[in-house]
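Take a look at this one chain, the form predicted on its own, written out in structure tokens.
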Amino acid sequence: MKIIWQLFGAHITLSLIILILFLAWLFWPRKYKFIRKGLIRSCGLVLLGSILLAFYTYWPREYHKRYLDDQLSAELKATLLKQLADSIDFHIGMATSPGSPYQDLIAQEFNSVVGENHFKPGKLLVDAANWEFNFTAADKLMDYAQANGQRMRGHTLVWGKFPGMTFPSQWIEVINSAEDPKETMQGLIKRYIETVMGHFKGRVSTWDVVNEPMGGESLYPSIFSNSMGEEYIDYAFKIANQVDPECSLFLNEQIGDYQGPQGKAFLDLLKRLVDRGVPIHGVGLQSHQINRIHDTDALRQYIRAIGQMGLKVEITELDARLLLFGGEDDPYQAQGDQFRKVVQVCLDDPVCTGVTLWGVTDGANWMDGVPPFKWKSPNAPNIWDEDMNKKPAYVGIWEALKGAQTD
């Protein structure tokens, strides 16, 4: 809700504002025609003032690729991004799919990778009533980072936010019908994980154990803590540890204000899991800026409170639309600053151990297939362009990786 308030609160107010001039004008004493005319009159010029204010908001914006004017130096175009990490043992990854078209890229500059979608319940559980399960995407997308030496990471094992996507959607009926829904979940938990994880079982090294467990200040309303509260967590990486004792085990979760309220209830919700002694290893900081750009000093303050309870943190999902920076003089610059900030602030810290990007080029990016921010162009969130033009955002991060080969 708060999302929609930021990106639609304008549009909401002078709805409503609209909407009470109607209702006012409509049943005011018919006698009082001066102040039924002003009524009117006013709902009007709202009215047009709301239409002025969609024209302008979502008219698409171009900005000027300053960026193309620029020539990068040899040393830059002749060390790749994966070169600088490895020399580093840092990770620098990428979100990637079976059979996409940029796999010989990702390969070459990347040295850590994770499935955007094929290593969630959604692809792998396609027929939950017989729990008949489909590894072959993601065993043709595990092959690709083994045959790379590329890190894979799992993402995700347990997810309730979106049935059928994130958890198969007759599991509502199951835990909604059963005489004991705490015992009726475990055993859903503890029969996929034990399923998914142990399939990948020494190949991959790092899973996200629960996603997005957060709904706010408080958890997330889905199944999982419906039905077991906040132990579903302590459970799932209860099992994931007995499964792969050798791996490593993250939470990860979207905060949009680190010093804010949700930001403050997550450290809270992680200072419980350490404190019952789950054995959960890492923390998994998505970094999406959709609608806000992100406090970096914040960020640096929060990983630091993390890495103070004995876990470590990575960037997980880093990318940032080009539209939250179209007040500045040149916004591909400004998203190129905020790009190495982001990984610089995690190169300062040695319990942050890398970052990974959500998506290759603006050509193809998550956010212009999905609304609202589909309508609001230009999203243009990652590192290179549509023409395949290494942007600021790609520079930012080299200079970063580059740096931290000198301190």
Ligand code: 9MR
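None of these values were measured; they are calculated from a predicted model. Residue numbers count along the first chain shown, from 1. We call the rigid core the largest set of C-alpha positions that still match within 1.5 Å between the two forms. First, how it differs from the form predicted together with the named molecule.
- Put the two forms on the same core and the Cα of I20 is off by 2 Å or more between these two forms.
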Second form
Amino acid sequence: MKIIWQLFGAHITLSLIILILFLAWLFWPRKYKFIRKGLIRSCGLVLLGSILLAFYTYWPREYHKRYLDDQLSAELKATLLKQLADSIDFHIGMATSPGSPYQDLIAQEFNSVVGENHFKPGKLLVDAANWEFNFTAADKLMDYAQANGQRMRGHTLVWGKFPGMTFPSQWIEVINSAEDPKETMQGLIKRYIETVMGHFKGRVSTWDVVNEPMGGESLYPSIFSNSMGEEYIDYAFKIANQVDPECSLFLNEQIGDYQGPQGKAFLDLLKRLVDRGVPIHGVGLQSHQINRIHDTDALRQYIRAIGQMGLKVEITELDARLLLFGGEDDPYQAQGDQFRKVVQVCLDDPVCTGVTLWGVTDGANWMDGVPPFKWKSPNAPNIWDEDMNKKPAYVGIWEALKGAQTD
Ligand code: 9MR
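Please give the other form, namely the form predicted together with the named molecule, since only the form predicted on its own has been shown so far.
The next block holds the full complex; its first chain is the one shown before.
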């Protein structure tokens, strides 16, 4: 709600003013010609203003790519992100899909990968009614990662947000018609996790067991939370730990404001999980910067607070929308500085063991496909531009990793 207001507040307010002025004009007694004229003129003026505002807001902006004028140093060209990360035992990762055109580049630059979509229930459980799985594409990605000595982050087992993609839509009916929804849900979670984790056992060393449990300050209202309450998280981790006791089990979440109510509520949730002895080993902070630039001092404190609970942290889905830096003198450089700061904060705390990026090139990024982000460009949230030039964001990550070298 807050986000809708942030994005469209001005448009909503102006539309309401137009409506009120129009209705006032419509119903004002006709004998008061002067007032009615004033009302309809004001209505026209506000309408014009709101059209101009819409143009101003949604007209695609372009920022000068000053980085193209700079010469990248010979050392930067010669030393890959993966080499720098390997030497300090740090995971630098990339989201990808089987058959991606960037697979050679990803194999060179990253020592960790995650399936952007192919390890999700919507891709694996192809016929939910018959519990029929298809692992072909995910296995292909797994083979690719293994052939290149890359770690695979498993993403994700339990995610209650989008029926059809993040869990089978048939499960809604199964739960709604169940005599005992809690027991039925436990059965679904158990069978799913046993099958999928069992399939990748020994090959996937880190799984996002539960993804995005929060809906603002409380649990996201899904078939999982509605049938089991918070306990669905405990249960999923318990089963995952039984299936593969060697695997690192993560809870993955997107926090917009680490000091805000959602950030606080998520910490409280983690504390309760730890206190209940749930076998959780780490927390994935997605770190998509879509509506706001994240405060990296707050991120630093947040990582420390999670570490104090005995949990590891990974930055799991880093990207940053260029538009957010539009007010800066050089938006591309400011975006790059932000990438550097986020990676630096992670490197500074030993509990933070890796950073994964959510996309290779600005030419193919998830934000360009999803409203409302697709309506306001440039999103350009990645570290290579659409012509595969290294952006300041690449340089920022490289510099942070370089600065962390110990010899
Ligand atoms: O980038 C992913 C996009 O292609 C999918 O359509 C979408 C739904 O499955 O998921 C996107 O990735 C999301 C990730 O799995 C969880 N955090 C938010 C990511 C961006 O929406």
